[in-house]
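What follows is a single chain, given as C-alpha cells, in the form predicted alone.
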Amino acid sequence: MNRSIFTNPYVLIAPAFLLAAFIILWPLFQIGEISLSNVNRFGQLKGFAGLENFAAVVSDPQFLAAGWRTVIWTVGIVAGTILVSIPVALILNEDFYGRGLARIIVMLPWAVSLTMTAIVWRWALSGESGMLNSALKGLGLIDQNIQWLAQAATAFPVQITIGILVSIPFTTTIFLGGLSSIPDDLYEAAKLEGASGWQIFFSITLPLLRPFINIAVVMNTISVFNSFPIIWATTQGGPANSTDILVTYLYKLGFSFGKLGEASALSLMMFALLLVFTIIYVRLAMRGERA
C-alpha cells in the first residue's frame, strides 16, 4: 500500500511542483499587494489604493506607445527568427564535411551574455567610430557616417535585427531536434515517387516540424517580450523614448521615477498578457494538430 503511494506520479512530482509554485506565487502575491497600495520610493506601503496604480499606467501615453512598440518588437523578432532559423537548421541537418564545426559556430553566440552582445553591437553601431559605418564606407555604400542609434528611424529596426540574430542559435537548436526526429524513410519514399525538394519540404518536413515551431514561438515570445538588455544597453529607450518597450518602461517607472506601485501594476499586466497569449496559442496549436 505504502509502496503504491510513493510510485504514484503525482506524489513524485509534488515536491518540485510545490517548490515551483512557491517561487512563482509568492512574488506574484507580493507584487499584487504593492500594485494595490500607495508606495513611496523606498518601497514602504502607505495604505490601500485600489486600482489607482493600474489607472495611472493605462492613462499614460507612454504606456500605449510602449505597448504598441512591444507588439512590433515581439512579432518582428519571433517571425524573423523562425523564418531564418528553419533554413539554417535544414542546412545544418545535412551531412557535409565540417558540419560539426558549422554547428558550433552557429551555437557559439548562445553562450555569450546577451548584455555583452548588446554592448558589442553598441560599439559596432557607433555613429563616429563604429565598425558598421567603416565597413559601409569601405564598400563605397555611404559617404558619411550614419547615426544608427541616435535617430528613431534606424534605432528600433536595428535593435529588432539584433534581437533576431541573438535568437537564432536557440531556435535552430529546437529545429535541429525536430528534424532529427523525422524518419529518413519518409524522404526516401518521397524521392522514389519523384517529389521535388519543395514538395518534400511542404508535405513532410514542415508538417512534422510544426510542434517544434509551436514550441519555438511560445518560448521566443516569452523571452523576447521580456527582453531588456538589447534596448537598454544600446539606447536605454531613447532617443526621446522612441525605442521604449514595456519592460524598459517598467524599469523606468520603478527605478528612475520611483513609482513602485505603478511599476508593480504594469508587471502584473504584462504577466497576464503573456499568460493569456500562451494559453490561447497552445490551445489553437493543439486543436490544429488534432485536426
Partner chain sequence: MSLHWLKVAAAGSVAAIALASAAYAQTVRVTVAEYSSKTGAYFEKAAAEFEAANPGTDIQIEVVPWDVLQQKLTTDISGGANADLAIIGTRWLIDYVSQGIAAPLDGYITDEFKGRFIDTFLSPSVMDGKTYGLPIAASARAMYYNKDLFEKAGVGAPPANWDELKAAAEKIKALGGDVYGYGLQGKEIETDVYFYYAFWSQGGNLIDADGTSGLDSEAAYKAAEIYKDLIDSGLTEPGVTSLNREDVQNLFKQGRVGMMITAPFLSNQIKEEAPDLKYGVAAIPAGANGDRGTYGVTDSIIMFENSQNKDTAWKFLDFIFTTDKRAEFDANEGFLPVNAEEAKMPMFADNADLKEFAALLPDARFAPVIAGWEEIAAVTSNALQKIYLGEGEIKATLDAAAAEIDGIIAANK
Contents of the next structure:
Amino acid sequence: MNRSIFTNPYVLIAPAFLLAAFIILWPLFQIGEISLSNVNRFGQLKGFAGLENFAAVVSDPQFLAAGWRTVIWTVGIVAGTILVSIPVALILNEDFYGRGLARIIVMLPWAVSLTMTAIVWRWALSGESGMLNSALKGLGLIDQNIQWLAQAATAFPVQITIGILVSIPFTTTIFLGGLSSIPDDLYEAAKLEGASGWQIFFSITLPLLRPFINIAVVMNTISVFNSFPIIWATTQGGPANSTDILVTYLYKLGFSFGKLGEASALSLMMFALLLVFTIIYVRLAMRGERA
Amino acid sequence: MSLHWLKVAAAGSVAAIALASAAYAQTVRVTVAEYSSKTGAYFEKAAAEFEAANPGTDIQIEVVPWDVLQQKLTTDISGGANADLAIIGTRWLIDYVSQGIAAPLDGYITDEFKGRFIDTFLSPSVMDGKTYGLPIAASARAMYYNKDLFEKAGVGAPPANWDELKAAAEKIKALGGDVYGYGLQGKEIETDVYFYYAFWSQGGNLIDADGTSGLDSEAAYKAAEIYKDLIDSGLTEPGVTSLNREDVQNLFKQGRVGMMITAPFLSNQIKEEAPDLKYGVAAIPAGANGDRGTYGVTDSIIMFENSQNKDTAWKFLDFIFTTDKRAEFDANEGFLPVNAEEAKMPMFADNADLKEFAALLPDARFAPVIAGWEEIAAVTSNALQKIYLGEGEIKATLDAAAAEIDGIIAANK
Amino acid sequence: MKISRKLKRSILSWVVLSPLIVAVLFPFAVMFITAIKPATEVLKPTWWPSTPQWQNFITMWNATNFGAALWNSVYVAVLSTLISVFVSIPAAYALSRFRFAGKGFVQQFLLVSQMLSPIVLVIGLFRLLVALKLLDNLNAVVFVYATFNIAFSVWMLQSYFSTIPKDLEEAAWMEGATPWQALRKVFLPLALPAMTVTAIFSFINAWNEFVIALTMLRNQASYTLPIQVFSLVAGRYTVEWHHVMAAAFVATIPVAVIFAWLQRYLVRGLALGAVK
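The form predicted together with its partner chain is what I want next, because the block you gave corresponds to the form predicted alone; please supply it.
In what comes next, the whole complex appears, and the chain from above leads the way.
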C-alpha cells in the first residue's frame, strides 16, 4: 500500500474531530466553570461555590416535577412517533398511485423551522379566535369552543401530539431506508409458505427493521428531550408551571430569573441523564440484537 | 490548558475589538427593544440625523424583539460584548446598578436636561440618589370599555367600583352571543399586574412595610375572590389562563369584551385595526374605601459602565430626548409623554384617551425596586393561575406564594 | 386486473394515511389562509377570507425585508453544509476503512456530542465567538452550524461508506493508482448519494436553526429567516399575523421544493447509510 496522507486515519480525522471537539468542549468547559461558581445574573463569576448550585436545583420542587414531566414528554413523543411511523413507512414503501406526493406531504413538517410550527399551532389553538376550534365546530365534532391551552390536562397532550407530528418525517425516512434494504425474496419465500400478513410483519419485517428502530429511538430521544420551541411558544410551561419540562425550566432559571449558576448546573445534570439513558439503551439494544 | 490563559486570551481579544473600533470612528452601539414595526425605523432615522449633525460618529442600532431582550442582554454582558446604550425594563435596573453594569448619568445631566422630564417617570430610574437611566417609554393602565355593548346592555356609565363592574358584566352577558363582560388576562407577562389592579383597590401593598410580601393579606384574598367570582359566574371570557394581554386586546378589538384594563397603546391599535369600534377610556374601578391603583411602567435607556464612547453616547441620548424626537416616538408607539413640554403639545394634551391615563397618574404605582422581581412576579402569576383554574384554595395558595416570595427576598438580600 | 389491484391498494393507502395527512397539512392551511386574509379579518376564525388578498405576499416581502433574510438563510445554509460535508468525508472515510487506536473513542464522542442542545450551550458558545472575534458576523453562524453538523455528518457518512466494498479501491491500487486517484475515481462517485443525503440533513438543520442565530446575529441586516419571522411575533404590542403567516409560508417553499426533487434519493441514500 502506498504511503499517503490519504491512508493515515489520524490526519483524515483530525479536522473533523478537532472542530467538533472544540465547539462542544469549550462551551461545556465554560458551563462547568459557571456551575461551580457564584455567578451574578450577567454571567460574571464571583468566586467558587462548590456544589451549591447543584444543591439548589435538586432541592427545588419544580425540578422534580419538571423532570417527571420530561420523562412523560420524551417517552410519549418517541413511542408515539415510532408507533405511527412504522405503518406509515410500510404504506409509503408500497407502490401506489401518488406515492411521491404522499411522501412529500409526510415530510413537509421538516421544511418549517420548529419555532414557526409552534407559533402557527399556538395561533390555531387559541380558544376564541383559533382555527382549530372553528374547524371542529364546522365539522360538527364539538359545539363549544375548547380552551386548549388553558389547563395542562388539554395543553400537554396537544403539545405531545405536535411533538409527534414534527418527529414523524425524520423517523419515517429512517424506516423507509430500512424497509428498502430488506430483500424482496424473503417476502416471496414467506408467502410461498403461506404466511399471513401479520406473520410476515412480525417474523421478517420487524426483526430486520430493529436496528433502524434503535437508531430512531436514540436520535429522537436526544432531540425530544432537548426540545424547547413547542412548549415555550404555546404555554411557556404554564399555567402555573404545569407544562414545564426541564428545558423550559432551564430557560426560565437562566434567562428570566438570572440564576445562571443553577441553570448551568441543571444543564450538566440533563446532559448526564441523557448520557446514562443512551448508554443503557444502547447496551440493551445491542444485547437484543445479538440474541 | 490553563483556565487563566484562556481568560487572558478572551479578555485580550475583547479589548482588541474595542480599541480597533475606537480608533476607527466614534462608534456607539445601541440595543433597542422592538415595541412595534415602527421602532426600528424610528431609531435608524434618529441615528442618521444624529450622524449628519455630528460628523465622525457612527450610531449602530441593534433591534431586539421584547421576548428575548433579557436573554440577549444577559449573553451580551456575560461575553463582554454589550452595546454602549441599551433599553431595559426599569424593573430590571436594580440588578444592573448593583452589579456595576449601568453607569450613573449625573455627571452629564444638567438642570435644563432634568427639567425636560415629568418627575413621575424619571424617579423610578433614580437609585441611591443617582440617575442610572432615562425613561424611554412610559405607560400607565386604565379601563377600556365598549360603548356599543354598554348601550345595548343598558349600562349608563363605566363602573366606578368592582360591584358596579360585576353588575355591568352581568348585563352584558345577558345580551347572549359570544360576548363577555370583563376581559381578564391570565397568561404570560403581566398576569400578576392584572391582579394588582383589584389588589391595590382593596388597599393592598405588594411589599409590606416590614419588607415581606403583601400577598398574605386580607386585601389580596378579597381581590382574588372578586376575580374568582367573576370567572365562576361566567362574566369573563372562558379559559382565562390561555389568554395573554394581546389575546384579550384582540377580543376587545373584535367587540367581544365589554371591559378590559390595559395600556394607552390599545387606542393606536384600534385606530388602525378596528376603526369602527366605539370605545371609551375610564378609571380603574375603586375599592370600598375609594382606594385605587394603576400600574405605572417605564422602560429605561441605560449607558454601560464599560462603554468606550460615553461622551458620544450621551450626546445621542441628549438628542433623542429633545421634545420633537420624543413626540415623534410616543406618537408612533402610543406611549405617554415623559417630557413636560411634549405633554403640552396638542396631539397629547387634546387626546381624550390620554387625558384619562394622565388623570390616573397620581395613583400610579411602579414595580417595587427589589432584586429578583421577575421571579417574584412569576411566583405570583403561578399562584393566580392556580386560583383561576380552581386548583388551589385562595388563602392557602396566596399564603404559600407569599412565603416563597419572602424566601426570594431574603436570598437576594 | 393488475391495474385494478394497484388502484385498490392506492385507495386503501390514501384512506389509511388521510388522518396523518390532514394533521400535517392543517398548520399549512392555517398559514396560507391567514396569509391571504384582509387585515381586518385576521382575528376572526373563519376558514375563507371574504376577498383573498394576494397582495399580502408583496406587502409582507417589503415590510419584513424578506429578500435580505432569504439571502442570508441561503448563504448560511449552503456554506455551512459545504464545509461540514467537506470536513466530514475524510473522517468518515478513515473510520470506515482503517483500524486504529482511539477509533471507538472518536465514534462515541461523536454520538455524545449530539446530546447537548444549543440552548444549553448558548452562553458558552457566545463567549467562544467573542473570544474568536467572530460576533455579529454571518460567517460566525456558518462556522458554528458547520461544526455542529460535523458529528452527525461523520456518523451518517461512515455507516454508508462501510457498505461500499473495499475491493474496488484495492483493485485500483493494484493497477498502480495512488490512494488519491483511487479515492477520486472509484470511491467518491460511489459515495455520491450518501454525500447528497448528508448534505440535505445539514441544509435543513441550518435552514431551520433558531437559538444560535438569535444569539449571534446582532443587526437586522444579517438576520436569517427564522429570526426575521420570529421578530415579527415576539413581544410586539401588536402582531401583523397575516404578514407573519405569509412569511412563514413562503419560507417553507424552498425546502419543500428540495424534498420534491430529492425524496427518492433521500430514502435510498439513507437505506444504505444506516446499515452498518
